[in-house]
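Let's start with one chain on its own, the form predicted alone, as structure tokens.
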Amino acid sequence: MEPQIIATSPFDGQRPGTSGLRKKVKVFQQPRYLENFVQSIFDTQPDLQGGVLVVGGDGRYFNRESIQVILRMAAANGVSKALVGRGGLFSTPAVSCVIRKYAAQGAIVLSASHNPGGPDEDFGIKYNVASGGPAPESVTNALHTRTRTIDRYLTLDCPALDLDDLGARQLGDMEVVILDPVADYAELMESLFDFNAIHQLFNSGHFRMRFDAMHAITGPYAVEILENRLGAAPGTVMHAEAKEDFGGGHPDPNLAHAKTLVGLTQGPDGLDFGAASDGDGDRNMILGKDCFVTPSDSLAVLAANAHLTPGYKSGIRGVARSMPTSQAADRVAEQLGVECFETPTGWKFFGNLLDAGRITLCGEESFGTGSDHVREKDGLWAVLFWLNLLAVRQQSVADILADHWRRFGRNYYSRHDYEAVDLAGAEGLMNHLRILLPDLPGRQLGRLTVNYADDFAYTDPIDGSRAERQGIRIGFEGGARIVFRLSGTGTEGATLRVYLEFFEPDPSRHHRDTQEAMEPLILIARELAQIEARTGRRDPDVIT
């Protein structure tokens, strides 16, 4: 079967963001749009010729059709073998697991993560490299450069391939192997955590939990692991069926979009444990009875208790966090005597540190936590980690948190999101802050004195690469911080994220309402950045 050479021309705006290329479905459905981007991957990644490619996605609308396009193009471009999740499905962490287990040269992942799905909603595509992690900037820059000059793509003229039956089949000269998307990942989880202890917890008769899969990709994974292997009661996994439009919901596991689950953990009859994951399975939310664990605190707790789990019983080598994430993990690293790194937002920045063996755990405030077991953040992994700790420590989530704060102090932390704001207004706000930066140190804002103010830049300690303009940091004497950043994960307008943090060492003040405690910082942030005047928004859309 000879490859067809199809003439094409470039599209504007195919630069991948921190998590790949994300656009509305209708943009991807344009003739040649998907093909151009995919061919740019093959043109810039020569190791794929004769190599192994993993393909799968989170099951959102346009997933199946896109996989057929990708497989025909992979065969035409000389890929030797493609590993595909049954039904075209793979969670993002499972993709990383499969790349690493089968020594694949890379993966094409179809997901827009926590963004809504459906014919009028969002779609995304990204490339993962042989380490299992998201493509570094050198790769995405080369890919983007190719999209601007592309003039042809290669494909095969053949019928659609059966994606639903396990096993091997041929597509031209390429072998296509349809895998159970859950099996390899579940095996990896069983090697890291004490499944016997968690099974006993579920069968103790006094532990109640729910996992909200949000009609997204983690549903099949959670049912297999939590219910089938660990013995949780049937129905423990809510919204378990993965749907193309995520059941009409917003598959983002936070207090705003998982209200049903949050409600189940509140009040006298509240559940002991609640957890959720997102559209592609890489994010997580952790809840206890009347208790929300911020992702920043979750990373710090896991780092402090890693030795209690089989996979990390020898301790951790180091920890890394994204710059906007609270400094709670820094305090743990200091006491443990291990390295701690502050990186830009974007999981790819953890990859070099993981590959070099400098860190074991890493996390972002945007509900992502992970370790060196794969090269992606991993939602269900974090849930199993917490379940292992609950089983071993025999304490509630709230008690584990309180003990942690007594030992390390508490970093009060919150994020305020202003979503889909006018891009020009948001960029004007950031430029306004950049102009103010040189004059801020030493200045008093409210009752706080500015210690430093900068636009965060990062030099990778492994390869020396430099990332600049990664977010504006304003640090105060005593350790409080305000961070301003524009997010790159949306598909329209801009999302302004404002991160607020202060350190409280006094245990008697560890149980204040977070937003009330944050009020002085909230007022400083709004006034300094002129948020309402520049965005037209009086209040944030989401507070976490």
Ligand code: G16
Second form
Amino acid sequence: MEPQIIATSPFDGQRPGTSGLRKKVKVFQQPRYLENFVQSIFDTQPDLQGGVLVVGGDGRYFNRESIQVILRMAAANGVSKALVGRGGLFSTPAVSCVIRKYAAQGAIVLSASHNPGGPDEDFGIKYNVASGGPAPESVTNALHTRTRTIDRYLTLDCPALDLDDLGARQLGDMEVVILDPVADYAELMESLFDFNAIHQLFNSGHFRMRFDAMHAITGPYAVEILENRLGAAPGTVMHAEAKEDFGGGHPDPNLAHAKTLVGLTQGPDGLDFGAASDGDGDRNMILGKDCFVTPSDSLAVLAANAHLTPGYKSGIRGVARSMPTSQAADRVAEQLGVECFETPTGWKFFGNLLDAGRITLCGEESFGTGSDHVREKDGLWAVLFWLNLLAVRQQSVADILADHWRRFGRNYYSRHDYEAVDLAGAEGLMNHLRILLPDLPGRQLGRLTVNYADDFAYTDPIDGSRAERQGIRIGFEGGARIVFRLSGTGTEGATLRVYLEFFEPDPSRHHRDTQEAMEPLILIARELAQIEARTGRRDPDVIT
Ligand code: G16
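And the form predicted together with the named molecule, for comparison with the form predicted alone?
Full assembly next; the chain just shown is listed first.
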């Protein structure tokens, strides 16, 4: 079958953000919009020619149509084999697992993560490289540059392929293999965690849990792993059916968007454990009875206890966290005597450290935790890790956390988001802060003294690449910090994120309400950045 060459012209704004290109579905539905971006991938990634490409997405609206477009284009561009999840589905961590297991050259992943789905909501596409991780900036920059001059794309004129039956078929000269999207991933999880111990915990008669799949991709993964393989009671996975619009919800596992689950863990009859994952299965939220584990604390607890699980029993080599993530993991790394890295926001910045064997665990405040088992953050992995710890330590989530704070001190942490604010106002606020930076060190703000203030820049220790303007950091004496950043994943206006943290060594002060304890820092942040005057917002839209 001869490839067709179709003339096209560039679209503005195809620059990938923190994690791929995310836009409204309607933007992606414009003729040639998806094709331009996909052709730019093939034009800049020559290894794909004659190579193996993994294709899959989180099942959101427009997933199926996009996969057909991508497969025809892959065949026309000389890809020799495509590995596709049945129904066009793959969670993001499962894509990473499959790339690595089958030594593929790359993957095209369709997801807008935790953003809502549906005809009027969000869609996204990103490219993952042969290591299994999100494309580094060198690749995304090349891709973006290509989108600005693109003038043709290649495709085949052929009917849609059946994506729902397992097995191999032919599309032009390309072989397409439809895989069970869960099997390889589930096998990897069994190799890392003590499934017998977790099975016993579930059958002990005194442990009650729910996993909220939020009508998103982890439904089938969680049912297979938690209920079928580990013997959790049927119904343990709630909102298990994956839907194109996530049931109309916002598939973001946090206190604001997983309210039903949070409610189930509260009060005298509260569950022992609650967990949730997001649209594409890479985020996680961990809850205990009347207890929320911040993602920053979760990373620190996993690092301190990793040796209790089979997959990490020989200890961890190092740990990394994104800059706005609390410094709780740093304290663990120090005690363990392992390296600790502070990287810019974005999972792609962990890739080189993982590949070089400098770190074993990494995590972000944005509900992402992961390890060197794949090159993406991994929602269900984090849940299984916690279940393994609960099974071994025979303590509640709250007790494990309290023990951890007693040993390492507590990093109180919260993030305040001002969503869909005017872009010019938000950029003005960041510039205003940049101007203030040189005069801040040594200044007294409220009762705190500024220790350092900068616009975070990162030089990758492995390849020397440099990322600048990654967020304003203001550090105070005693370990408190305020960080200001504009989100790189939104699709409307700008989202201002304000990250607040302070360190409390005294165990008698470890059980205060977070927002109350944060009050002095909240006031400093609002005043210094002139948030209300510059965004028109008095209060944040989401507090996590
Ligand atoms: C993506 C990235 C994460 C990042 C998060 C938030 O997550 O993979 O590394 O922390 O966005 O980014 P921002 O603060 O720029 O909105 P996901 O789950 O959306 O792919």
